[in-house]
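There is one chain below, alone, in structure tokens, taken in the form predicted on its own.
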Amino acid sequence: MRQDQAERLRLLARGLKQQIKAQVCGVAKNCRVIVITSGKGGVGKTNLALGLSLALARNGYKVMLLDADMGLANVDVVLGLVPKYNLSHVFSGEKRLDEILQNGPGGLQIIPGASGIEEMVNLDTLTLSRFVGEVIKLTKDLDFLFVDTSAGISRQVLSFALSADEVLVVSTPEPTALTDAYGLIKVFKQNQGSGKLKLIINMARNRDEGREAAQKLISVVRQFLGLEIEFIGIIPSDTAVPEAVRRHQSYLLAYPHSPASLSTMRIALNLGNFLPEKTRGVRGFFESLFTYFRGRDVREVASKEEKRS
């Protein structure tokens, strides 16, 4: 049944990669920036951005991850990489872009950030404008540059959000995890964030476990806030993904037929099928990110109960 399943997947991504590649690509020639975030940590945010990124490079895309989880940038430990170089010695002067990059399975590029996502706040215009080129070099012929972040509501975290055209916000159907989204969307929307906000439940015990998570979100958003937030689906609880945590791979390639591969696959090809009106590209991402960075205000919730109402 999951090697059937597997199977449609693959006949779909065939017959829709080639259109949908020469439209995407066809912008311009602007990839698209897609923010990974979540209100809560421990709901599984980095294996889905990996899983999402491998299942659109094993079907022909060009994907670049920007690993910018400042407190526990760990790509690279679920991949079983060990970088020694991250963004902080692109910035010193020390590295180029291209020089830091890992090459991940499937053709996926990662770039390390670690300590150097912080670092970003306090650049000199010229090292800035240096590091932006870098960027647009590297990333002329991607289709598509994910960016996992760090939980929660801090300045870095909405910055990035605030900057990109797409948001995937990722929650599990637990009540807190359900909470923590809506704050940060609360505060997205209080920064006017105009990025296409999307949902994904992960680790649901089932289908209507996490379609109820979803819709009770998505009313609670609607309600008060009066934004529109779009869900593209469920990722179900499943052993195989820490079983490859402990092997030091992404569940997508240690178990390509378990329930979350299956669900991140289909989940992954739906991106590529959606065409966004506009994009701002790469180098429209990073200089918004540096406005926010260098001064523009960002409102934050700075306490708990601001954030739960």
Ligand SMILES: Nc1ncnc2c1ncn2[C@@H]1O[C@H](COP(=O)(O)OP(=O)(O)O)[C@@H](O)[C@H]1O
Given for the second form:
Amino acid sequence: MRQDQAERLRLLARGLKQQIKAQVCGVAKNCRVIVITSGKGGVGKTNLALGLSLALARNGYKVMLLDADMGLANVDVVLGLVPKYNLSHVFSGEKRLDEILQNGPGGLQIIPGASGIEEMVNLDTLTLSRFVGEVIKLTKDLDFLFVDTSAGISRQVLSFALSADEVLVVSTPEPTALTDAYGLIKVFKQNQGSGKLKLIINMARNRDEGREAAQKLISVVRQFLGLEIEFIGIIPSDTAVPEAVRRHQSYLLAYPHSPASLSTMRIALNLGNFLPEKTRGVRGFFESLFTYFRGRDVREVASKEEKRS
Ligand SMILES: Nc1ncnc2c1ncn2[C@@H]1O[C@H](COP(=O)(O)OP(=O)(O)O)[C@@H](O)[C@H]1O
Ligand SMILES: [Mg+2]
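Could you please show the structure of the form predicted together with this ligand, as a counterpart to the form predicted on its own just displayed?
Below: every chain and molecule of the assembly, starting with the one above.
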């Protein structure tokens, strides 16, 4: 009897501790950094990055989106924004970070990356620490920083995934997309990636197709890599997405009642309600990113993988 009581008290104390931790996190606003990545290109990363960011912003979260695609600055293209400046102007000292921020729809703020992302590799310590300082100031009240990356396993793309607490892998149900997603997760594991892996299946023709694709990937990753991926949802193939892009808008705002938007809203709400155990925050993310950019481990593994594929 007494043991039962002691156990109950222990459980109560633990619950209280967790509650306090959650409240403190809320006050301290340790921003969650979510990197969106994929093995194969064209699976919908940029559209989902925008859709999820806007859905969270609509629900009262403060959200910023870093366009870290090394190719074309996709986010801008989708939204029809023509940013005059990007991160490279910040690194050259011409502009401050707050001066290059783009105001997207729905209160979403966008950092245009463009060529600046590649330049990050060669920056000196002083410029980097000045940059991290500016980022921290700007993201003080932020709940989410989404990072849209290019596809594949190049060193830079991998560095983003290795530095985030949460890595959102996007794949379509196509076998090639699933195989490439597996390849990406394999290199992530080889580099001791420690972020939480989450999976969205995009452009599914129906729920069964989406679920089967997810199960396939989850089970091979578990069996051969010993990693767990959290499956967070299916987005149906929906003409609302390309229609909206043609109008230089995100489907989430242009067609809020479309199947793709409703699924995105659902996934975003679940993401928002989830309280991660540990967050390294924006500072931890960028410090880790720069270490990887300058480190040799990732470069070696990624180039070996690139030669092999
Ligand atoms: N759920 C969807 N249904 C239909 N088309 C989609 C969907 N998601 C993305 N697309 C289309 O797929 C193409 C690639 O999307 P994009 O977001 O640019 O991919 P990525 O950033 O991975 O290269 C775009 O033409 C987009 O309109
Ligand atoms: Mg893209």
